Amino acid sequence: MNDTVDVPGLMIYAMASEIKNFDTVLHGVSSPLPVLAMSVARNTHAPDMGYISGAEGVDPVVDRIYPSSFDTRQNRNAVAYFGLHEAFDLAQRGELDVMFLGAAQIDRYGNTNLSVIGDIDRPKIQLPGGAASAFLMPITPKVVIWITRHSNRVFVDKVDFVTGQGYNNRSEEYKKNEVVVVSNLGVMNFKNPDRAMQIQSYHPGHTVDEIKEKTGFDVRVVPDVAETPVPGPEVIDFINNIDPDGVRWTEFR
């Protein structure tokens, strides 16, 4: 990481640009990052986009963040209390258009992986579970997942188990939405014929060099590849605002 830039507040810059005006936006579990995303755009580009909050509640008043993302008093002055439950009835619908979702692993047709590491039967390690990855990440117009720590061991060539389907575990019907990755080096897209990852942008003090050289399989690079957008001293300070305890920090450690 390079010590001159903010790298959780890129990597949050980035998400927030991934939100349009209007749109309907749900974080899950374990989100400190996505909640600021949100707020964020909620605060500059998306003064009327739809937040709904890991927490059940229905744009809230987002003041201050918390370690846990689920914690209700990031529901102060919500407008409506939504139960997490609904929100696959609403996909359902297609009235969700951006979801946030993390990642142990992931491949290079965006196959993810929130289950386990090894063999199912013997597994080295226990993951959490997918939650609503394996259900919404097919029908979602917008995924978006973050990942803060790019490396090979993250970004491999096939994962140990599919937890949320990648374009090539779907059929042509649900191919059509897009996922975007951001990582702590580039953001990815997989907007090519084959569906498979591409390098969109680099952040600052990173190269696409590096970031090929930390991906576990062949990654393409978009034609136009260009450095990942800073955010300017008012989105940090306002970051910084509502994290005074650096919560965003602890995805990184």
Contents of the next structure:
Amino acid sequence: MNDTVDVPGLMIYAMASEIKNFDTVLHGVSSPLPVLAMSVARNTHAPDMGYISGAEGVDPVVDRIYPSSFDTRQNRNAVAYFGLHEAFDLAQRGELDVMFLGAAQIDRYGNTNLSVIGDIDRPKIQLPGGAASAFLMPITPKVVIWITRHSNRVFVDKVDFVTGQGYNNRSEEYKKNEVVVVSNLGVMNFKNPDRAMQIQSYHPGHTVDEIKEKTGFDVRVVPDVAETPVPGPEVIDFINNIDPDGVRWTEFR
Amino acid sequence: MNDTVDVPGLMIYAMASEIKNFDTVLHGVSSPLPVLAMSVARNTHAPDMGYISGAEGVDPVVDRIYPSSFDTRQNRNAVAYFGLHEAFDLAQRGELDVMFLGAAQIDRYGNTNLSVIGDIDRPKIQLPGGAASAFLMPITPKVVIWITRHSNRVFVDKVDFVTGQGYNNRSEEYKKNEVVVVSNLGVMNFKNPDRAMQIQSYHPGHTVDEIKEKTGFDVRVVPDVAETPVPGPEVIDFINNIDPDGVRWTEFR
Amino acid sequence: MKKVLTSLEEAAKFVKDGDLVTTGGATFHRAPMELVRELVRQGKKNLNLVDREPALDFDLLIGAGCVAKIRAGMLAFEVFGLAPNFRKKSEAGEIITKEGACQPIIAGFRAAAMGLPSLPVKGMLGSDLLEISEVIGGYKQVEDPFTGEKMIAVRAIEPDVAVIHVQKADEYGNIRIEGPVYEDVIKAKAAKVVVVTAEELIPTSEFRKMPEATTLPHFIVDAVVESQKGAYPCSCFNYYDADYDHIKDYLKAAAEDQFKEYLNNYVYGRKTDE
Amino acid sequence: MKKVLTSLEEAAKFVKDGDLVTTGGATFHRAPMELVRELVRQGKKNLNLVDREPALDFDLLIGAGCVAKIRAGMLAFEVFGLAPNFRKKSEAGEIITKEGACQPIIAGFRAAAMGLPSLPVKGMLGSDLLEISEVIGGYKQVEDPFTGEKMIAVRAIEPDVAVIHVQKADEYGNIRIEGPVYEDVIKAKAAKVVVVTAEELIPTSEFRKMPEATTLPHFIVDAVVESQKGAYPCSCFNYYDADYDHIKDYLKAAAEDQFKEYLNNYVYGRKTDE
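Let me have the form predicted together with its partner chain next, following on from the form predicted alone.
Starting with the chain above, the whole complex follows.
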């Protein structure tokens, strides 16, 4: 593994790579990695993207991130404000290209759980709630799920509760939309006729076998599976500069 | 007739009297008389009314009116802007208390026509259209219809087209809402069990008989019919001051 | 992505014959008149126009023969009376008039802006406007799924192009409207293509200084072109008032069968009153 | 009509036991914390709370025993993790948790703001959130009357009271929010009663100088009270940032069973970190 690149850096770079130039992209709450990925993308290959902050600023100059992804200091030098209800209208029009969502559990078809461990009526663990997941998962052209603790307690055979809809819980129309999973071990997609999870790349220092072992179902592997691309030092510097406090590490603790 | 009070002045004063203090009131397009009535009301008995201009200003200081009721100079010193779609939301919530509407024809139950004379598919006269009438007529607690040319071509037995809904074209729920007609001859209301038009007052210089004669249906008369109250000189001065060009006379020509 | 164009000619090409078009502003205020005149110069045909309360902009397009259909809550010239070309061509059966009402038209734009196929409105029941719904298109009586309340669902109105005149824009399509906004934000979000004419192009850095004043961000807008006095003879708040004398001249020209001369003078010849 | 009150005590009395209440802001930003603390001091009971993404405000009310039910898209403490009192009481079955999703909650507020009984949203289908709709209340599958598209209708959410903290207000209830507005305008229009706490009371003449900066006009607002640092420890844009250290102390107190001490120090005792 490249000594200079840590796991958050790898994940942020992989997440940033999912954004194309001219895409309109939104991040939500509790999202240090998406905030950093959007900033990296805009400062590298996607200068023309529409950046909608969960803090409501459009195209802000994010010079620092904070424990809250809605911190208004992340709106600095924004060109406009754009409310979440406006961003959701864009999504309903099919014009929100990319959204980043979290998951406490995920299964082979990309169903995510952010609601409860155990029974919904008497939860063993009350999770924070799905926020935008149930709404945005099916209708957004591309959803990137980030997971910082890849294990077979997270990648499960069956989620306790379907908060965000995987491919087997979608209408045909929405099956064409893309889901990508970026974990601390690798990048997974669903680009096969069955829309079942498959390993696209493994991060440096990790292997396909390790990912399979830490996944609670029979995850597939793409024929041309490869190592996840590593960001250059300028990307890492960029990340370090705007996250000197290491907020991005919080999710890994 | 009081020499100092002209017909527009009488009508404006009668229209202003329909506004209660604390009412939220809107005027629409082509509405010099409503603009003046709202201004009179706010400067006399209704200082706390919510004044929503069709030009979108809230509580503006109207120091002059113009040929367009949307002229932005009528927003001067407004405390806020409030768009028409927002005012319509208020109306759907039942919180828009008073609206002023015009009519090219009106019948005994208060049905108004602003759409066509003749057949809708091949109009003899294409009228300007009903604007907010079909929406606001039934649902607004009080609608004031102003008509500057009281004749039996305007007050008709049957309107050629129902643009705004009279009482016989309303659900029970909306029959409780009030309609008042202020014409150049008198003031008419519908405060009887049949919700049929009745003369409430006749303007100075006019009579009940004249109004009956110039009305194309059997208009009723309230038992305590009286002369329309005449505004004092300070009201007339106020009107003259903000309408030095006599825009209010346009509708009488 | 830079969206700034160098000419009105280019901007007007975003509007195709037969398109469903809406314009910004209301009656004589902030209507995109210069772009409307360019549509006339380019000889657009069979336009399908929709707006809440248009005036001169629609009447000019109708008078110049660009329009096949019109749907509006009201189309008149405020206290000056009826819209002359609208009245003439409507009574002659040369254009199809689909009278709407302000709220359903706003609701139709809103539905499209929200990405919904339709939106219900209150009121409306009992009006003959509903009985001509075959002509109007897009109304259906529905009952609320929870309360059973009877309402009118209005089908989404998604214009092919919304043409909007604003005070300030940058080269990326960020725009700032000063004063009343009317339904311009809703229309822009509803439309497939948004063409903006602006009194002034200002640097993006000016937008960054006061983002709270930005009316629409760049990703809603497709093309921007500078157009000084682009609303004339309508008003543009903070820039100029409506020229009611010019509007009266327009009415006179239309009344006295001198409308072609008006077009020659003020549209083809680009004469101004200044 | 002057709507200004002289004390938070009076303002908090607009909230009755059992009311459906929503609060302005989002997570740690512009939440009406001082009024929330006053609700705790007044010992409100059985509140029914609803919001898109609340945090400290809701968790504090839950921890202080003021809450019977909660409906939110997400209730967490951003990167600090789960909301401690929410988690504890929800797992113990002491509060009823009705998990929503952000868009349906916004749509419910919007329906009420628009005076509609319900509003449809896309997405949602296929989520188990719909299967617990008996618990959640207010979802129904519908088909669009024009296109037949299957959507979820969300019943209007009309709070008894919306409590909103803003930067500036006048004595009549005109208010100005600086920076992000979140759903505060929608919530205020949706609610039966709107109670506003403001960093500063400013003269109406200041509103008249820049009406474009006014967020809500007076006829939407029912009561106004000045409350400096009224969002603390949450942020108030242009006034102060969130105090993340205080928020960490709150979490520590909740985790170490010292929540009563926290309440004594910061709510009943009105101690501040300043």
